[in-house]
Amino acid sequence: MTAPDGGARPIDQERAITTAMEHVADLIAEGYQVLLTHGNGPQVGNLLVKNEIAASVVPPVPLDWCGAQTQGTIALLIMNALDGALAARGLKGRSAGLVSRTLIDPADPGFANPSKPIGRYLPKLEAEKLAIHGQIWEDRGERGWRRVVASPQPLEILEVDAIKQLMAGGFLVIAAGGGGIPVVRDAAGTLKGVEAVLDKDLTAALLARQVEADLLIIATDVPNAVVGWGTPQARAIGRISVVELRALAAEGYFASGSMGPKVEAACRFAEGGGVSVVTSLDQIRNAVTSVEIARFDVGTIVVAS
């Protein structure tokens, strides 16, 4: 959702979901039922940077409440730029964005060792001013001071049940944006947001078991996943089952910062019944073609175009 520079300024942004809606709505005009749910990274850090600049003079927001804004903000222009590419095909758009949260247990071991970096990097006068809000920052050596978080698992989007109402009335719905907000429920029944991160990629495979999907499409910016990246050895992944593709993640071949939770997500998912893709966002639509021309067997992943 940004451009192909990274810039994240609202045009780049606005311009980046248009493009992906119109693959979108090439799925939805062939009768496909299609939930999105997407990430938030570059929003999340926007945000921050305006905490970090206030902090002086407005208290800085939590990340739930973050999360919250963010999916806000982005559900609004993919309900404006998918209802527009309906409309060019003769189609009525009917979506709608829902706030949505995610269960994580209160004792997960992430807590303890908050270790997720994110934001940018501050001198140490700036991450004391922070700190002073309860936020934690960790001396990275020469590049300066970074803020960390605990990044637990996901457990239950608990707004499942809306989401699958809305779906049976029709509606396209965006749900679970950035992970969903992290909430954690205290012995009185109580939720209440936490400063974590979620992964996106884990979220979505728990988001598609959830409602029942029969296919789990990760959209990323390579046509694949590749083994021995960057070497003259190099080759794409295809048609892989779960044991595979886990041993090849036990060997390291997927970095933790990029493919690997894709691949992890990959394997939740189809280890629940389902089937997965990763693959490009240009490629969605070719992706699901492909799955029902193989008839692919449930457990099945698909990491290639």
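Heads up, when I say rigid core I mean the largest set of C-alphas that superpose within 1.5 Å between the two forms. Positions refer to the first chain, counted from 1. This one's a predicted model, so the numbers in the text were calculated from it and none came from an experiment. First, how it differs from the form predicted together with a further copy of the same chain.
The rigid-core alignment places the CA of residue 192 less than 2 Å apart between these two forms.
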Second form
Protein chains: 2
Amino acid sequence: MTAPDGGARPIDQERAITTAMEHVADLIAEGYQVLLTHGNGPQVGNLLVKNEIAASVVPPVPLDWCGAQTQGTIALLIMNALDGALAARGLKGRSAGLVSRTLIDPADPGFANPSKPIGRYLPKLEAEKLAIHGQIWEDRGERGWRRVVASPQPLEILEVDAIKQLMAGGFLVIAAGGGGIPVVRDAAGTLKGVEAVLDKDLTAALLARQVEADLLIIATDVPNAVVGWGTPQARAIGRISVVELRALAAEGYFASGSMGPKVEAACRFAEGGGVSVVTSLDQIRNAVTSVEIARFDVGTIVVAS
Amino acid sequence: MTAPDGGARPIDQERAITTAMEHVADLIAEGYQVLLTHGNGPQVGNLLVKNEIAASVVPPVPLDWCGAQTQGTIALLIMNALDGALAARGLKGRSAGLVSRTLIDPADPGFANPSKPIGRYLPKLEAEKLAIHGQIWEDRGERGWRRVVASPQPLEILEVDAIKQLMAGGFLVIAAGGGGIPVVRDAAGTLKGVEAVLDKDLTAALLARQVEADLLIIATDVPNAVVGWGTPQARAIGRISVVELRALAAEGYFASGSMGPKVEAACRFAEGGGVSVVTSLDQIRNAVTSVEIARFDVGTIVVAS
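Moving from the form predicted on its own to the form predicted together with a further copy of the same chain:
Full assembly next; the chain just shown is listed first.
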């Protein structure tokens, strides 16, 4: 399952994760084996700003390093919070955070047309200075210029064998955070990180397929995906098939930066025969129960047909 | 085993790690199972400088987060380099990097008298500004002021079960980087990161004992620990017992910031019945062979008696 990101301040992030892990601990206490992944957008944003501001004193690090950094900190917070939440329930914590790479295709069309905005807005002059070093910055109107990078398709989570090995030992594994660290493999078999960002939800669907999970839960801020969001005709989506949901997506009902990739991820996992749920964090336990008893009345539940 | 840190620039770090992993891959190719740990001093130093310089724009993150960040990036580089080096030898890479916490005692005497210098030198006025927020800065003479933190004793690597589970599956595990992320456990069982640094060599010895390793290799820049370093009487230490080595240490032969903790770590592991080797990275394979055939003529080899 995926959990929403925390805020910008360390204490806010810690609190958000502690709250999230209460819900996850409830699931574990009921006997479910959970494999966790997470986003890292705000955290990578902070690291990029630090990179820029300190560039004259400390060499900036590439985007794949930023991803790896956030996997470290977020796994740390999750492990601490989860072990604590489990201890409070009389259970011994057995969590494990894996630094995880995701294989991508260097010929992915995303690289020809980088479109994913990252980091902060800058005035034109500052953006142009950074563009000299190979970064791509776009004029975003009144708020200024913003860096854009490729967001290629995740092909394979390279750490899947390690994930399975830990799960077989009963560990609650945290893996593929931020969509995984994007790497490419050359003809000689050498792996190398690349400057790109991966979509956390699409990677979550891939991860769920690679470990043959029964259920993919995408935890977000709203209890359901909604058709006509923000209009008087707004209608929450309950149980739905992949074909029906894709048709709604094709009509443009889901925002590309938020619900869009969640819907697509839910469809990809359900296509493989699993069940996907998109719901709010405080509803994940009810949603799992609802699927378990085949009532399907909590969250947006995506099934093959 | 532990490896020396890379330089400050990302490309330097990548190169240093790629070189180091060639030697590690040689060992793996011979059939040895390797568990890797590493330092993170220069990397944490860089993160602290970024924290300071960008503090007015991005909330600084605590020291335990910095440690977690470096575990992420260094594990990433090690995994990429090692998988490549193994592929070049016709072997399939099976590496796994674990975000690792090390339990410490909140009553450790190190907290009463923080003495480990971290980050950069600052002028008095800037140091005083940071000291207001609870940091301890010391006047270090001509070069300026420097932050000091506690360096408590590592008591237990909390991820040892996960490490063992992965090793049982044949994985080359990277764990407890930078000595592990220091955490304390409260009465309720809740774990929390603390602002401290751990000695990577002492943690390496603990890790080796916890996984019941046969051999602890501490890879450094010199082929042997030396008595009378830098004097005409300099004498390289070969095979030596814990009692003999501790006697030399008590006479002040080993610098507290460099060879001192390596010698102490080697003694701690050898006390438990294992064999410790302190040598240069390019000699680790020869040193292992030398121990294997009981010749003991490469590196400083520490044995129980």
